[in-house]
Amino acid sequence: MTNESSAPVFFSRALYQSIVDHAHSVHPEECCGLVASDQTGTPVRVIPMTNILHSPVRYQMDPVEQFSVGKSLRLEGMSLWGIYHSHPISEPYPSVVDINLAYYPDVFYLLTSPVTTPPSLRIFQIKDSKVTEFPLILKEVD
């Protein structure tokens, strides 16, 4: 379900291009990674992770890794604000799967399709199983 009426989120080109890149460069496997934000709660990096599952329909993050970069950003003053990853075949829309391992409902959910033209990016949050969209707005300068 989706609620139109959520206050848009600003997000920069340069992080939507960086998310876009990296769905291309592992096509037709499923990108995955975080994106980081400052001390204001501002978006302002992306991270790019590996999918250990290499896999077109699923992914999983390096443990390894994803406890790596959560300790970077905390010894930086940066938090997790989202996650991202591709949805290589189909529309970004959180799937039922996607839904039920939405364990972080305080970050955004962040889906990319590298099929659309230009490459749709779309932002959710996941509570309770409950899918909210936010209006995205890409901004120029970060």
Contents of the next structure:
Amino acid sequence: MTNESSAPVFFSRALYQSIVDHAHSVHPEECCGLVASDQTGTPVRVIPMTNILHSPVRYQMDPVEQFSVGKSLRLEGMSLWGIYHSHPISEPYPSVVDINLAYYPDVFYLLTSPVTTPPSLRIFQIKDSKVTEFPLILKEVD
Amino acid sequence: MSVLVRIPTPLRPLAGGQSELSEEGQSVKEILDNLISRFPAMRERMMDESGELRRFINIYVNEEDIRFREGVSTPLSSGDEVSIIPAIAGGA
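For the form predicted together with its partner chain instead of the form predicted alone, what are the coordinates?
Time for the whole complex; same chain goes first.
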């Protein structure tokens, strides 16, 4: 459920567009990827990843890519800020599968669905199977 | 023999907040056993009911996934880096 008292999360429109474009490019498969933040904690980079399941209802990031990107971010002094994926045929809200496999309680989970116009993007945290939604505010300028 | 173990963000609260630590062991299994002995709360997050490594926990020795070597029996050399990386997965 949306927690209206949650602090809003600011996100650049350019990053939003990168995620939407990725979702569109692999539709009807689910897309997945990472969002990295700089040393100030500001999300600055979208990193598209390969969904090795190539499925419209499931995703799993390529573990080799995941390892490689994680190492690169560490060496660049960047951090994992968010994990995104798409729901090509359902609303962008964490499914039971998403919740059960949410191993990263301190990052944001971003979900997009290309079925709406404009494509929606919603942002959550998932801790101890509890979903908290945050208001998302898109910024025009980084 | 000592190797460096990299702890992923979600498991750090269970490992005293450390992002990396030094652990003794001749194989990945010994490293995991010693790690869990020091930090018992990590067992449930990493192992299933039968004591096997959970399917969604990936472990790398240096640059290589242990599933492409000898699994948890993969031998270690001094100075190796062991990275624990929870998979990222889900679905509609």
